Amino acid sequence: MMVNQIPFKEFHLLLNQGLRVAIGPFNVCIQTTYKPLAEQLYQLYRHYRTAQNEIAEFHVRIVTERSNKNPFEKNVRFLLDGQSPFESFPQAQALAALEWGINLAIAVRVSHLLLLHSAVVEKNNHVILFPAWPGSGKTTLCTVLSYRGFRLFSDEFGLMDPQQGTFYPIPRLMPLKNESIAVIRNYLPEITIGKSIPNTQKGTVAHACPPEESIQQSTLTAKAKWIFFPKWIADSTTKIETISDSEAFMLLASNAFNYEVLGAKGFQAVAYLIRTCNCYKLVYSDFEDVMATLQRLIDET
């Protein structure tokens, strides 16, 4: 059953009890009585499959509480299994707090997969990785690609099975930041984007919905074939530069959440990716140019 088939009243009741949503290989149980957040989730989560009768790997809640600074105001707090990993947030940032909290839960609780800090899309049944630190433009690029012929796996996590070498899709909301929000609203007017949330710790944030097709195909895994380390530079032409295996290894390992935790398995998984993928540095500014360049490279290889 899809969320968009549920009337809002029933959806809100499910959230009160704990709404279980299938997101890639995980089921997340989301609970809140905060109605403004319920309204945002109804808009942005409407294409995800509900999993009310299935086991949830993560149980998360957003609760309201009095502000310590102003007792006449309320804040929201994110809870993971009843514990709070963050300070409280202003009520207007409830959705951002929930999304950051779910990301944290995945990053600290998942130990059987290699977790790369990477945008991930798929083309022709092969995964393309865009590992990068914040500020590189990977989420913006990932959003554009996912609505222009590439299947979204994630803008944040490369979930790799170190035994099989396959990647699992986890198509979650894509958090656009600051100037990227207006850029994507103008370039992709057809997509659903939540309202802008100002004054967060990352500036202004607005969440873009994944394509419905990517959500529906989120059980289809694939192996990686290309790795691009991207960097957005204003007014630059698209440049792709081949890099050495040793440099690619260091860059990829440094963009993993749990490389050291996995030990030898992490080393072997990264080594496998470097051995089986074409690795490049990518500089871009123009979406049409970078998509055409990537498509030519994919066709050639």
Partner chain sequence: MMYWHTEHFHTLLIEDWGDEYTVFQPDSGKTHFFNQISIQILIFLSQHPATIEQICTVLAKQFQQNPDKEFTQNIEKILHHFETLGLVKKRNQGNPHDG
Given for the second form:
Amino acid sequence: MMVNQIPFKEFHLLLNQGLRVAIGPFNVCIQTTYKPLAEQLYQLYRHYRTAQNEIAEFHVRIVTERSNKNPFEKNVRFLLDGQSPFESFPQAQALAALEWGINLAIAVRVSHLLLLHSAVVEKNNHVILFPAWPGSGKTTLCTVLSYRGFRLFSDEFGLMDPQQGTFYPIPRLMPLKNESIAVIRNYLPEITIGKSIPNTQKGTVAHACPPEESIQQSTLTAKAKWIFFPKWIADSTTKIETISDSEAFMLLASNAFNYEVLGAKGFQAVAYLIRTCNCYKLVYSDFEDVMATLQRLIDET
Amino acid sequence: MTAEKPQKTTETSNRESTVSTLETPQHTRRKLLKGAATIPVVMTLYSGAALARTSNITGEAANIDTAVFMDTSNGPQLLCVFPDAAQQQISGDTYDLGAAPQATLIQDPKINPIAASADKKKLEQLDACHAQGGIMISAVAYSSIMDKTGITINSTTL
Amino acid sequence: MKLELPRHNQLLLQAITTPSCLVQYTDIEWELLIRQARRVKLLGRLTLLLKEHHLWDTVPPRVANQLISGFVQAEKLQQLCSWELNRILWVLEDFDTHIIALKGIAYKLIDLPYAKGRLSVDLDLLVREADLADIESLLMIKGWKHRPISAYDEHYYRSWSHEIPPLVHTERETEVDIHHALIPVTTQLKIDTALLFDTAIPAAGHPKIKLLSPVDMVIHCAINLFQNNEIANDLRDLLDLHDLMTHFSQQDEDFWIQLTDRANQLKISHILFYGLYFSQLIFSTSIPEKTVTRLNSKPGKLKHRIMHRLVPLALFPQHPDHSLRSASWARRLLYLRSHLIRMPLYILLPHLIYKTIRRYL
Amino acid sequence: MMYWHTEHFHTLLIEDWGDEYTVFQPDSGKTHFFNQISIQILIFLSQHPATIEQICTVLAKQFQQNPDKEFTQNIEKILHHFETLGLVKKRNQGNPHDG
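Mind sharing the form predicted in complex with its partner chain? What's above is the form predicted on its own.
Starting with the chain above, the whole complex follows.
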């Protein structure tokens, strides 16, 4: 059952008790009685599949509480299995808190897969990785690509099975930050973007919905073929520079959440990726330009 | 006997993986290390986990009120974090591949938390932090990374 | 007295004591089991049990992935602890002394069954008090540092505790806790560390490392649980105790007599009493009947009854979605107890006030 | 005499990227990057313990260098670094063919 096949009233009721949503290879049980969040989720999660009768890996809650600083104000708190990993947030940031919280839960708990910190898209059954730290514009780039012919795997996590060498899609809401929000609204006016949430820890955030097809195909895995270490530099022309295997190895390994936890398996997985992928540094500013460049590279190989 | 080519020491015998190299891309031989080949070099990779987590969750504190001040015997001290080491490409022969985020407590100027000057002094500590290339980190970010793999500046008996 | 556990805790206990019952668990039960096992650090243990009982193929895939993740993390932390010890030994190479490895790393060194799945975050070592200053400074020269702590905490460690402030090497993450005694110095109980070194046994392959004798290892485990800690979510530590006693008693038939003799000698038999009692109550450890009667001192009836009510409520994890009020109270009371037995009131009251204030600052 | 020897060399996983190497050290769980000369030092020491002079003589020949002061110093520096990483150990005396 898809979320958009459920009437809002029922959806809200499910959220009160614990709504189970399939997000890539994981099921997340989300519980909240905070109605504004229910409304946002009803809009932004509408293409996700519910998994009410399945085991959920993550159990998260958003609860409201009185603010310590201002007794007339209410805050929201994120809970993972009843434990609170963060301070509370202003109510308006409930969605951002939920999304960050789920990311944190994945990042700290999952160790049966290699977790690269990377945007991931797929084209012609080949995965393209964009491993990078925040500020490189990977979410923005990823949003554009996923609505322009590439299938979205994730704007944040490269989930790799270290045995098989395959990647699992985990399409989640894409948190656009600050200037990127307007950039994407202009460039992709047709897509669904949630309300702008100002004053978060990362400035203003607005969540872009992944394309419906990407969510529907989120059980289809694929192997990686290209790795681009991206950097967004204002007004630069698109530049692609090959990098050496050893450098790519070190960059990729240091861009993973749990590379060291996996020990020898992580080492072998990264070595495998480097041996089987073409690795480049990518500098860009213009979407059309970067897409044309990527397309050319894909066609060549 | 050591003049011969290095033996291929890749130990793959215990590799359970079914991964196979189907099509090997054209691999470039441009080296990570540019420059003298006769200077022995070893670089150790530091875990990216902590940095990834900081940046994944939050960034810089929005204002001084949400920054983290640690209580010390010398009054509150700003937690100053040096982020994003992995992105700094230091010019020269090698690439700095980054370390786990480093943090320090700013000691000057000393803050008396109940004095009227406290807010001004807090901002001065922030300047001192910026001068070292650091940022103030929000309390939220701090609490989310306070476990073993994050910045572990504070350890109390709580 | 019987053990009464809420349903969700029964799911956890059954899984550990009778893994064969897991084939009957429904998805809902598996999910609740995993969430509790994670809270009390037993994912690695469950993984080992399922494999040992050839049940791995019956585990639902979503559960199996979480178990593997838990096991991999336990393995990684063990590797980090072993490496930290390796680096400490390297620093102490020219320093003529022995150090005793405690807790998780010791269980690994004696090959205690299931030690491979045990999650231990810190490296715990015991040194002779006379060596303490030298060892601390040798480590600090080679890059270990104390985490910045407040003057109050520094004072707490140096004056009242049985360990120095934790050390962490600048390039690594593992915390090293160096103890000079097994019990905080503010406690009325005293165990002469020299006595422990006298009977310590060598660790295979590590000339500098020693291990507590089997009986002392058990006693230390009981002290940690019922004297030094607050018991909340410490089910794993009681399981350690059960494992140790089971393991040693199989190796040496005089084990139980030696254990009670030693407890009497060290004047901690009332603490060991709780260890024996709860290990048997919860994990059905096979302890000869006479063992308890050989203890010189036991808690009074009322104390015992209260502990019987409180301890299981605190040891087992709360239901992750709805916490029991009785369990919350049990935890609060045991928290107070743990402080009362560790510190005289004139230290304790200011200490608790300080900690309370700091929590709300 | 001071002899250097490798520690658990056989456990290392080494990926060869053409004159540059990434090495996984299971004991420490760390990944290291090596260049050609630094990996050759390890390989040489894994075959038998050697003094700094022996290492320099062999390496200088292999890399067609003068075993001058600077060369020796660089080798010495890296050996001490290897030691802190737990890749090599030094031993003061005894039979060099023990390890």
